[in-house]
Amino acid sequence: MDMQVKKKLGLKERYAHMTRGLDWETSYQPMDKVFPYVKYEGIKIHDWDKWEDPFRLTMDAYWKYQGEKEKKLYAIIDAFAQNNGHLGVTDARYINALKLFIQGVSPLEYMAHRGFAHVGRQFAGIGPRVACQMQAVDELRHAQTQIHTISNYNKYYNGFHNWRHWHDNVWYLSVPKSFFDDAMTAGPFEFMVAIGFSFEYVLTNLLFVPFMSGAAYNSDMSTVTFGFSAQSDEARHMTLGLEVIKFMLEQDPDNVPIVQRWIDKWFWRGTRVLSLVATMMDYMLPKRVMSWKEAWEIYAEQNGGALFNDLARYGIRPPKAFADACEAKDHLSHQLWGTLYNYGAATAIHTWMPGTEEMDWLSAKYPESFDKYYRPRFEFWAEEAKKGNRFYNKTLPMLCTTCQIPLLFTEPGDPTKICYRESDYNGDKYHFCSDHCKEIFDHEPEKYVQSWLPVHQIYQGHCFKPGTDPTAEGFDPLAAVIEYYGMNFGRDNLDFEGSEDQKNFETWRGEATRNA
């Protein structure tokens, strides 16, 4: 009797069965009703089968692959905790970079998880649906591993305990939050340009490489490990982002101007978010990897320039804001650090003025700007602090309606003049930090008039605990807002010099050295 032996499927055939083989045409409802957002944005897709998967990875292989990484990651995290690795970092100033990360970046990973899970459901083609499903799981894993890793620092240092609430309410954290709120309330194709392309492909190296390199330089091996664990996923995400762009551009020439407008918008929105990273690189690392200017020149000007040269054959040009963003590399970090220093009473991080050697490093890295515009200011503030006149600005700054950063950045070509723009819409006036943020608003004002601006919420009385009476004699609005934020005044905020974090770190490390 002859036996029928089934041929073992090759990798390509197996992948097709476990992805393309899961798709079907609907019969009870028309496809347009099942996938209502496919045509919402004006993008024309003629053949979903033209989608080329950047990584032919099936879900069973995905779980096995990620499981191996988890074992290695958590073994290192456990070893770090058991050996008091938190005392091995350069000094306690570095820990504020981790505070900024858990407050401003880790929640974005979870928002990305939700975003990819949502938009994956909206695509009619099975290829991008499977890719988005895997990226959604990746992003959830990234949020979890970052929280688990950094939670070890929460046992010993201030400024970590209420990060989720701060992300939703505190002024400087509304910048990254508004970026993802904007993307998640867009259509599925714009979301993929915003997150999959502009952020993951064009700008992600300016986020993760400085943070993880900074962690390595400052002996924080647990953070380095979760960075490496995520980096292989990021490579897949970057390739997905590029594939989405090319797929849309190759499907129909009418897609080109729509995609170009999205690239213009999301490149600029991304650079505004990355101003927090620029500040971390130049001011918050005791041992610095490179300056923000150097990182921008490598990852944005060189790598990004090469990318847009490649996309030129589709009719895509560099983002409209590219030249202004390149000019801002000389000023971005200094201007934002000065603002964080001044508003240090309303932040969940500590700030400080750089020492003489650090200012010399900044002078060398920024020869055309630092000594001329910023060093005299910082030296004056440092001298005042020594006299006991450490200044905290207790006013509420005007915010940009689009990117939600205080109006602190300067005019292109004139770093001595603050840039102010405004638009009128339905009888109300809206303020912006740049021509590009104003243009984004003017294109779809109905969306941005709904912006949740922390300063406006404070003025409207929404950032006080129930029962607070602003009319009471001696009422301190800043103290009431800090209480609502759940910050411990004097422990989570104010100057690093003399802080509890600084004192504890020096005491604990001294004891560890003596015991050795």
Given for the second form:
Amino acid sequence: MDMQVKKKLGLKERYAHMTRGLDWETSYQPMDKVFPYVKYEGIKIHDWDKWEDPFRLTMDAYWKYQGEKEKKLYAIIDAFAQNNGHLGVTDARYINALKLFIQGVSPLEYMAHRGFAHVGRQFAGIGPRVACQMQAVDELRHAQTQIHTISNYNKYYNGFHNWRHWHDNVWYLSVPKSFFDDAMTAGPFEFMVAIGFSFEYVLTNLLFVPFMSGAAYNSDMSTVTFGFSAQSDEARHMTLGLEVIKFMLEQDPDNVPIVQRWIDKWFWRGTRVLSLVATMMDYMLPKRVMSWKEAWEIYAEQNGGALFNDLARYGIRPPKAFADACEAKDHLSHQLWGTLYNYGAATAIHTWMPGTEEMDWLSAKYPESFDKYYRPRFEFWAEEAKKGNRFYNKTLPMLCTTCQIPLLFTEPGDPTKICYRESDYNGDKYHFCSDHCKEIFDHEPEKYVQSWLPVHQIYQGHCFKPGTDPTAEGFDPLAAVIEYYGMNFGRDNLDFEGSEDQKNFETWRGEATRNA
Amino acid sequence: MVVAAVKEYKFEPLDRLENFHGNQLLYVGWEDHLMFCAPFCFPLSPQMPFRAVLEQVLPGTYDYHPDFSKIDWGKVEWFKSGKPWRPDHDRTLDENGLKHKDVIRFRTPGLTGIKGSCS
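What would the structure be for the form predicted together with the partner chain, given that what you showed me was the form predicted alone?
Next comes the full complex, and the chain you just saw is listed first.
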């Protein structure tokens, strides 16, 4: 008797079996109670099965690919650690870019894991549920590989040991933190536009390309490797972000204005967070990849422009803030680096003034703005520092209620005037750095009146260790806050010049290349 | 209810006046001097005379700048929420109409920062 052997399933069929027909209409509880968050944002979905899976990856294939990538990554991390790879980076200033990454970005990977796990539970359609759950696993892996990779630097350098606590408390880190908290506390569709689309699709190249090519240019093989390990995942995340937008727009014309408003909001929120990356590119990399302005022109103006041309057929226009964001490309990195330098006593990274050649590079890259507005300020600081009078601004700044960045940005079209905006709500005043941050507040004031603004929290007395007495004579609030932050004064903060990091790196590298 | 939410959504603002131990917040910016990267936030008693702000509060914050000692406070132009405003130096913040989280700015005619760059 001939055996009838069934043909092995193709990838497409296998995928269909693993992602379709797994759902059922609940009978003990109404569907609205099982999926309580799918309707309140106003997004109308008529047919969840119209969801086109952007990538057809089944779990078994997923584990296999990820497992192989992990093996490679950990082999390289081990080799990097054993060969003292950290001494091969251009100079120890570079390591501050990694501090910024572990303090500001890696915790967002973890929050992305939680966010996608949450929406993966809340969507009523099985297609997006599976895609979101897979991304949730990816994001957890990214957080983990980054922590493992960067932990090697923690053995030798300051500014790494307390990153998780810093992320939740320190003033400049409340910028990325509040960005993600805003997204996490929105509904599932807004979360997908915020993180899946605006962040992962529109802006991700401006985050990962600068950090990873920055690492490559500065000979940090370990960071390059976790970047590569995440890259194929990022490609999937980008297609998921775009698919979500298209799905919502195709399901109902009423969805268009809601999605447009979210795109407007999250594009702006994202560019504000990316000002940290702008600064990293122009100031923290000893060997620069390209200027922030050049990166913005390629990834936002050209690529973003093409994307929004493509979305025009759905009735979507480019984000409202697009022109203002483009105008800021000449100023963003200089204004923010100046701010980190101002408050260099309260940062868990070192700051410094660029050297003469570096200032010339900035002049060449920013012919419209650097010499006119920023060079005089920077040269003055550099001269004062030489005289032993390094500028440390010790008075706390006014913050934007929405993006939580100090009001450091200037008026569009006038780089000599700080941009002030305000709103009155329920008898209180609220202040903003821009028209766009004000508009976000005005649309949902109940949400942002709860902003945990680090400066106000310090003045309310919430950032001192238990037992601190702010009324005691000679009380030094900055020192008390630094202690609460868990920063070691004089080791984690202050100027790079004269820092322990600088001295140790020089000594250790010297030992590797010279006879004692 | 303005916010999109699944049920009633009402929370106390985090920065209510009563959370600041008797002080109110005053934001101060110095025009044309962006070496100070952003305006400042001060927790001050509403009973503090405005003169004390000029003589006791601002110097510690601004005197790093070579222009600060050159300021003629009689000629300074003041703005409150961006509109021209005239404080009485001998009256308190409260008597000058300054409320919690008000923002004031001052311009010092003739002083425009390091090498005239508004730094």
